[in-house]
Amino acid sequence: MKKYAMIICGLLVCMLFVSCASGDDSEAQQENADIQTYRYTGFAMGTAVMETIYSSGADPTTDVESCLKEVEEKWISWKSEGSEIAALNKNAGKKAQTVSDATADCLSRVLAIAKDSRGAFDPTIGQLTRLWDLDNGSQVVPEEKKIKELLKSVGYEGISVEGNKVSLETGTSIDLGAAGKGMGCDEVKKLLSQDPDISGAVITIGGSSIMTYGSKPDGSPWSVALTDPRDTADYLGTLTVTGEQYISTSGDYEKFFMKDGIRYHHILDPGTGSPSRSGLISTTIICDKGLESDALATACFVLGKEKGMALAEAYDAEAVFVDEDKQVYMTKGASELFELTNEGYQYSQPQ
C-alpha cells in the first residue's frame, strides 16, 4: 500500500495543473449541457492511472481501465501467462510463433526504435532490469560479474518478425516496459476514437506518460506540468498543447537510490548494463503516437544530448531535455509548446 500511495502523490503533482489548467469545467457545460466531465484514477500496468474525460453519453472511465489491464496481461506483460510475449519468451530458440497483428505491429517498431537508437533503447534488456530490481526498491548495486553475465542475453538482433511470425534466439528475452505505458495509450486512443460521445480526454498513466485527445468543452489547449527533476513536489515549466498529442519522460528521479554520493536509477544503458552516464537527468518526448514517444524517451536519455536530439527530430518527434547542469535544451518545435517556470533552470539557448 505504501507503494501505491506514493504513486498516487506522485500523479497527483501532475495531473492537479492538468486538471486545473481545464478551465472553468462549470462554465464549459453551460456553453456545451450535454458534456460531463468524468473523472477516475485506478490501477493498471503496475501503476495508477488519471483519467478525466469529457463525453455526452455514459461514464467511459472504467472501459478505459479495462483496456490498459488487457494490454498487460493479454499482449505485453512478460510475467502473465495469457500474454503473448510471455509466450513468446517461453519459445525462444524454437520454430517462429504466430502472433496478432497488434504484436507484430508493435514488436516491428519496437525493433525500428532499437536500430535506429543503435541499441540505446533495446526491449532485450528485461533480466538485467530484474537484476537491478529497483521497480520493488531495490538499493543493492549487483556484482559486475553479474551484470557483464547478463549481457550476454542483451540484443534486439536476436528477435526476427516476418509478418505475423515472430521467432527469438536462445537466451533472448522480451521485455516491453520501456514501451508499455505509450503502448497502453495508443491503445486507449483506438477506444476513445470508438465512441462518438467522448469529445476530449487526458490520460496519465503512471504519471510519466500522457495522452491528451480531442478537446476541452471550453475549447482552451491542454496544459501539462513537467515535473522538476531534482523537486519533484515542483515543476519544471508547462507545456501547453491541442488535440491529440503524447507525452512521456524518462528521469534518473523515478526510480533511484543513492550509495556513495551516486544515483542509481532504473533506466539502464543496454551497452553497459548498468545506470546511464549520459549527463542528461531529464528527457521529454512529445509526438503522435504513443509507443514511439514513451520508447524514445528512453533511448534519447541513453544517447545523451546531441545524439538524442539527432534521434527524436529523425522522428518528427519534439523534445525537451535536461542536463546534470539544469540546462534545458529544446526542439525547434518544442520551444513553442514549453514554457520554463522553474528559477532554478536555464534555457540552453535565445527565446
Ligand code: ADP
Second form
Amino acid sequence: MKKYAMIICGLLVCMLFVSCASGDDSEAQQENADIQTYRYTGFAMGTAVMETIYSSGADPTTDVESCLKEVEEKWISWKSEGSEIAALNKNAGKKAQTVSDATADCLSRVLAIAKDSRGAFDPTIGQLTRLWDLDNGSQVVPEEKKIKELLKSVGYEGISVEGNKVSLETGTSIDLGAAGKGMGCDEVKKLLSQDPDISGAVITIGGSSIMTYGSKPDGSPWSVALTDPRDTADYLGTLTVTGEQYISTSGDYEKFFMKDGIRYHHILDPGTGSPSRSGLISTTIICDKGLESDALATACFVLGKEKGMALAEAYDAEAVFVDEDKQVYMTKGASELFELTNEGYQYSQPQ
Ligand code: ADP
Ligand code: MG
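Same protein, different state: after the form predicted on its own, show the form predicted together with the named molecule.
Okay, now the whole complex, with that chain kicking things off.
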C-alpha cells in the first residue's frame, strides 16, 4: 500500500487534468479531437507500472510494458540468467567482456555518479543489499562481522569500462537496483519518441520513478504528488512540471522495519554497510535523464543535505529533500516547481 501512494496520487492527478481537457475551449477541443487517452496498469521491473498516454494512433501501452520487461530481463537484472549484467558478474576476475552500446553507456553514467558522489552511490553494493534482504521483508539486523566481511566486496573502482569492453575485479558484482527504474524511463522515452502519434505521456514505475513526456491535450502542466515520508497514505506536496522530465524519489519509508525504535531501511551507506543515517528521510530529484534522476536520488540520500545539494547542482538537477525534523530543502529551481501542502512539514526558509 505505502509503496503505491505516489503512483496512485500521480494517476489521480493525471485523471483530474484529463477531465480538465474536456473544458470549454472549443478550438483546442477541435484540434485535439483525435487524441485518445490510453491508461494501463501493469507489472514490470518487480513493481507496478502505471501509464497514461495521449496518442492519435493505436494503443501503445503494452509496448511500453514490454519495453520495461526487456530492459529488466535482457539487460539490468543480476538475477536474470540472460542479462548482460549477470554475464559480467559471472565473469568477474576474468578477461573483459564485450557489452552492448546501451550497457556501456549506462555503466559509464552510473560510474560517473559513483565517482562524483565519492561512493555514496555505489553499484557494487549488491551483496550487502542481499544480506539485509529488505526486498523480501527480512526483519533481522545482520551480524556486524558479516557486514564487515561483505563490505570488502563494495567498491565501484572494481568496475572498468573502456569503450564496449567491461571487466570486473574478482569479488566485484554489479547491482543496478538504485538506477534501474530510471534506466527503464530512458528506454521508454526512446520508444515513445519513435511514434509521432504520441503527444504526451506519464509513466510511473513503482511510485518512485516518474517520467513525463510531451504535453497533455489541453496544454496544462503535469502535476506529480510526492509522498509524505511519515504517512505514505498522504502527500507532501505537488510538483508542477512541463514537457519531458524525470522525477525519482528515494526514501527510508519504501522498505524498512523498526527494531528497538530504530528504522532499518533499504538505502545503505557504502561506508558502513548499514542503512544510511544522513539525517534525510526523502530525496527527490528532477532532471532531464532517467538514470541520473534515480541514481542521484539515492546518492543524495546517503550524502545528506549539504553534499547532496551540491551534487544535484553539479548535475543541473533540481532537488527536494526532507530531513528527520520535517524540514523541506530545495534547490532554487525546485522552489518554482514544488508546492508544500502538508502542514506537518515546513520549508527550511520562508518561501
Ligand atoms: P527504490 O528502488 O525503492 O526506488 P532507490 O532508487 O533509492 O529506491 O534504490 C534503492 C535500492 O538500491 C536498494 O534496494 C538496493 O538494491 C540499492 N542500494 C541501496 N543502497 C545503495 C547505494 N548506496 N548505492 C547504490 N545502490 C544502493
Ligand atoms: Mg534511486
